[in-house]
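The chain below stands alone and is given as structure tokens, in the form predicted alone.
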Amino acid sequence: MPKNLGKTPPMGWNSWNTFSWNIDENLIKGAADALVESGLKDAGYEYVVIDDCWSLKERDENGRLVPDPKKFPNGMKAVADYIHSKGLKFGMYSCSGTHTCANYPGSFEHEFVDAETFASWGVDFLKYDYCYKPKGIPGELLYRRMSMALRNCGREILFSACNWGNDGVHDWIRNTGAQMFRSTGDIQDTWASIKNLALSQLNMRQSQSGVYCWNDLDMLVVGMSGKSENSWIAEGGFGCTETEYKTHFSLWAMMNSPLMIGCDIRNMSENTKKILTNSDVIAINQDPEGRGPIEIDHWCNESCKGLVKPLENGDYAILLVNFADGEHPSELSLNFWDMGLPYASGFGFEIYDCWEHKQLGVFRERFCAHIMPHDCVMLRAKLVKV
């Protein structure tokens, strides 16, 4: 049944990173209100997703999942209706195993009844986890099952597969019908986690990621600042700097990851809002062609990375990142012949800075920037005759 789900990387908000198990109806409605009132909806964020811990520990006498009446006293249909009234879409969570990661009922061998239940509640998005999967059954088969159930439940529901990059998922996930798939372990609100997840995806095969099936690097930690009910995610409670969050957002956007916010958007700072609503960066993430970036090595500094990808209108997106630690900037030089542009062609690039929102001029042969540790420069390059 899904027709155009996943044409570009999905954008929205998920409850897990900040609230984990501490969720209820008022929180989810408040998040929907904040998404609209803050301008995030206008920037493209449309899904409000409840993660784990929303149900009772047992199914009802008919084998159906039951929302926890203390957390969701009016049921999930009422929550969905409220979210839809805001012009947003409603997402929920289940698991391919016998139980979810927090030991609530999973959808193993309940795939079709659960898909029918989600559809009756007005669900538009399903995050599908990988805990407690029977070891003798291939994960690929279980994602095929739920995909089939969702595609025939009578409602368009975007399928977000979350098996953490295990079992060679890049090789088979597109053929299951999922619109996005986790390619990494869980994120933490630290620079080390952001760096490790990003670097783990460089130079990986991108053939299975693109339009209708996006490589998901996990939810954003932008703006969390160490605030989480989950101590593992908070990892010391210090969070990241604004510069590190900016680089995090740039990397996820450049690598075509779905942009699922994880901070408390009801109380986000203006700096957090500025990062999350940067239209120039979002446009690169949402480019209709969905081309994956190539890595262009910096010949004298392994801690500096350059990513380049073509955009629909002939422009190129460029991201230069300094992953090094320390207090001093590094010089990053991007040679245009590595992008395919020889000096003898008579062309150069007109460079636009996506964070400073200004034209930097026309450059031939190379572009050079001095970038502080953990910082980045994100550019849009237009080919021009010189």
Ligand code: GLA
Contents of the next structure:
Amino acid sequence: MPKNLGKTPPMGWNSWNTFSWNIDENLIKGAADALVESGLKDAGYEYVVIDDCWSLKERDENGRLVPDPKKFPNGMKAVADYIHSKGLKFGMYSCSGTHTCANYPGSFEHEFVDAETFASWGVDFLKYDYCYKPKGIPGELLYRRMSMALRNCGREILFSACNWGNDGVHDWIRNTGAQMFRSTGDIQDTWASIKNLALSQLNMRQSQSGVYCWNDLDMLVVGMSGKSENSWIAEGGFGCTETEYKTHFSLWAMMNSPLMIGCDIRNMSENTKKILTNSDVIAINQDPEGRGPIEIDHWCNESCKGLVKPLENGDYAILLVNFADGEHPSELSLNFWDMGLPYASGFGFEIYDCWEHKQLGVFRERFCAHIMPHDCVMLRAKLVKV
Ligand code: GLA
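Counterpart to the form predicted alone, namely the form predicted together with ligand GLA:
Everything in the complex follows now, all chains and molecules, and the chain you saw is the first one.
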């Protein structure tokens, strides 16, 4: 059934980061409208995902999940129909344990009936969490169960596993049939969280993330600016700087993470929209070959990172990040030798800046950049004769 799901990292919007438990039909419809009107849909974002807290606390007499009638008075099929009428796809949430993380009914021992229910509502995507996991049953088996149920429910439903990187998930998740898997704990709207999540997955079995099964660094905090119903996510309410959001988006794109927006897209600033719709950066994330980046040697201090990955058309994506704090730029020099280009090859790189949207010229041996703390440079390099 799921023939074309997860060919590239899934893109969409999820309710959790900003709204958490405070969700209802109007919000979800408004998010669908905003995706279309803001140009996010045209940029590639297609899933509208309702996270935790959408159901009643009890199943019905047939053991089926029941949408909370206060939040979703017309049921989930009506929400799905609205989302589909906008040319978008509909995502929902459940959990592999007895309860969801916010203590609503989980799908343990109800996997097949729940998959059938989701299919009947027109669901296209299921995020599947890891709370209240019964003792003695391996998580791997729980993800196998739901994957089997979804792959045979009569509808294409993308399976988004969310076990926060536990139990060696990198090693077994692809074989369960999931199309994406959370490899980290929950993100917060802070630079420290962005940095911590990205660095935790850098060089972390990148070869296991790729076409049909993507390492998910968690939903984006770009544009949240400290606004969330959830004080743990808001963490003080200061948010991040525009520069930090730009670097966050560049890292997630470069590391082939799914791009699930977490801010209130109904009220986005122009700058947030500019970051989230940067087609040069998105193209690197959505490159059809889906090769992961490697960290490449460079001449700079230890706080800088240089990531490089080959793209389908022969180009290379390059991301240079300055993770250091402070007020002074670091000079980062990337030698093409370290990327595999010998000095005497007769080739150099024509370099395009994906944030400035301009060609920077042809470079023969190395590329140097002065990068401010928390900032980055994202490039697309084309091999040319020199
Ligand atoms: C977990 C997940 C989050 C979110 C919440 C909902 O913490 O990691 O992304 O889905 O549960 O309760």
